[in-house]
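Single chain ahead, written as structure tokens, the form predicted on its own.
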Amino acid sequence: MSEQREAGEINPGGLGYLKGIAIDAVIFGFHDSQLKVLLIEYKRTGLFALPGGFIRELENINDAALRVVSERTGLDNIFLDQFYIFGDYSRYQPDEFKKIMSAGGMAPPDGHWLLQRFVSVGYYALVDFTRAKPTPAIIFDSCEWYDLTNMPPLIQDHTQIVRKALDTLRAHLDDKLIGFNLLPEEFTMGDLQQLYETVLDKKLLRPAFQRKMLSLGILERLSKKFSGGAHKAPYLYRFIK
């Protein structure tokens, strides 16, 4: 959602928005050897959720997802992928949204469009943790990074959405070139292995990992990283554009 509540979101009929469909974004970052996820807390409710939003009638769905992620991170050049549709009836919990809207100063009628059942299109985004600037909207108390292993309880099926996004990420580590967004532009093979081990949650054999990564043809080797001894210094790499 934008910083200023748009008229269609407040309007009971949702003028200018597609009805019954929303976007939920799992925004991953990597920092201090931990995989992070960006979460928001709705103002004066204690309810936590994934960043999300709605699709304008004249807007492409991928453009809407990029808008949602950009508003929360302050970034434009973002790797973003659609990974699943979430539509189980059990995710329909209008009382939570009544609480959120009431805390924001609204008294929604029962027929308000935001209280109807929504199907959500799940996207995951990979961003540079050091460049992202988590930005809350006017209806949030906070927009912050959380360790995947230490998330607060989330509304609806958002915990399930995070798990599904992580499973998808693990299944596409190589062909999605995740390090392009989760690592600095230049990195060591050790940095890359640490990222893979964090995402996969398991240790990898160093020689086998290095052979595999070099065989993919996606890395360009640069000069050695200065560490006081050239013969021991690791090489720096970057992804081939």
The other form holds:
Number of protein chains: 2
Amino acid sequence: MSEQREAGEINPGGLGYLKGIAIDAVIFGFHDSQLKVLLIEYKRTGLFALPGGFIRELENINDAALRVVSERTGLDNIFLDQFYIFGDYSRYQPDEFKKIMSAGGMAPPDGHWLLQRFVSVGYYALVDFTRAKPTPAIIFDSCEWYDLTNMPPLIQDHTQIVRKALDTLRAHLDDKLIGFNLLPEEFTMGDLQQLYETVLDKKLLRPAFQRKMLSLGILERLSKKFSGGAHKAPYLYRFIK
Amino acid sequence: MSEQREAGEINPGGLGYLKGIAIDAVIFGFHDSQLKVLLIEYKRTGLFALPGGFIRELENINDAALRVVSERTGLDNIFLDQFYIFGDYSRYQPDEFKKIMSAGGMAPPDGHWLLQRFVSVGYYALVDFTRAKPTPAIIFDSCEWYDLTNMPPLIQDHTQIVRKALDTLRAHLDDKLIGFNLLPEEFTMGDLQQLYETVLDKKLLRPAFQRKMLSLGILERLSKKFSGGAHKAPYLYRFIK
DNA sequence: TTATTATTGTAACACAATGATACAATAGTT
DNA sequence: AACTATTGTATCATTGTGTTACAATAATAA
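If the structure you just shared is the form predicted on its own, then what does the corresponding form predicted in complex with another copy of the chain look like?
Every component of the complex follows; first up is the chain already shown.
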């Protein structure tokens, strides 16, 4: 990241990047029975946004998205899925970006490539909260986790992008079996159920949930046990694949 | 379409269109127990491709896709869904497009905007085969239906785009109840089952299929009957919504 | 050591959904 | 009026899920 140009960095010339296309990443984490989203704050603006970036001229879009998520979380081998492209003309709000660039110490001319209309490719990522290391870029004041239920207002249509990402996550949670990407390597059945209940925002019946999960044949019981409170200790599980 | 510039038309200056982004539409039809795809053939090239187009500077991407499908089929109120954006660098094959433009009577300079790298937003449409009127643009030799199982080779990655569209259609057929968009207004339970069997490429049990469909409460029995062969006549149904 | 307590793992039953077979009800044809 | 192919649906078996119940712990307290 030292020599190489960062995705979040504003490149005055736009050299080396595709114009008119950006990537926005909804990076989900799970902690304390809460779904979290990683948000960045542009320097000296108080404006919050999804981590994003641009696509290099020789780069696949999916690789650019991996790069963006990797730069913000420090993680590789991430679950990442492209879920929608946001291409309404009404997204085009150059004033907001002008403010961001000005606060960043640039006086962008009106025809600047970053002030033209942009289309955003939306990706959502599922990461292990305990392993992610939120990392701001130079032009950010911060890069931190926020409760999904307690996000600050976001620039542009980023709030709707988060909303659509959540809808997609919910729809895919069961049939694509992607939930475990949000958990650490080892976890209890209770952890897994809490994750499902949080994502789907509804209570599930414990016996049915356990039966279903075990019947899928994707869980390895580690025969180890927890040491916790005054009660029977749960088994730890690991996803096999 | 006379005054207004067509989406399929090659615009030498690229004025009025977003650069670097195109739309490709996989337009599905259903006829004779076969899934059909609408393909165009570029003039004097023998090159087949998906109907596509570009996005006007003031146009929403979804509207551009509607326009493309409408121009090729003559239909409005179409079921249309954006399913993926194809953004690999390896898609960039300027020679193929150079050939198309040359055959169209243009000698494109090397820096021409249509010879730059493009990203394609993939849409799939479900239309009533009996109502669609395939309509070529000026630069096409033809615009016709092809059996999904018997398509000519397509330019670029268009065959993969069709493949991914079909995967998406299969995944959504049941849970989004979109199949009826491929049928005419009135149809028999047998028609509907044949459609499902063709799309999913597997046999279904007649009693179970009928029970399931009727239990959904989305079918209106028209109490009319067919006059066909030497057997009991089936009811006609219509989707209600 | 032995109760106590909270929680886990799973058995057991009810109910719903689906797979599969059977058969009566036709719309023609012979 | 008998025959034939197909439709509509009843029926039963099987599977999956919702729900209740309870034995098996892992600490803590007596």
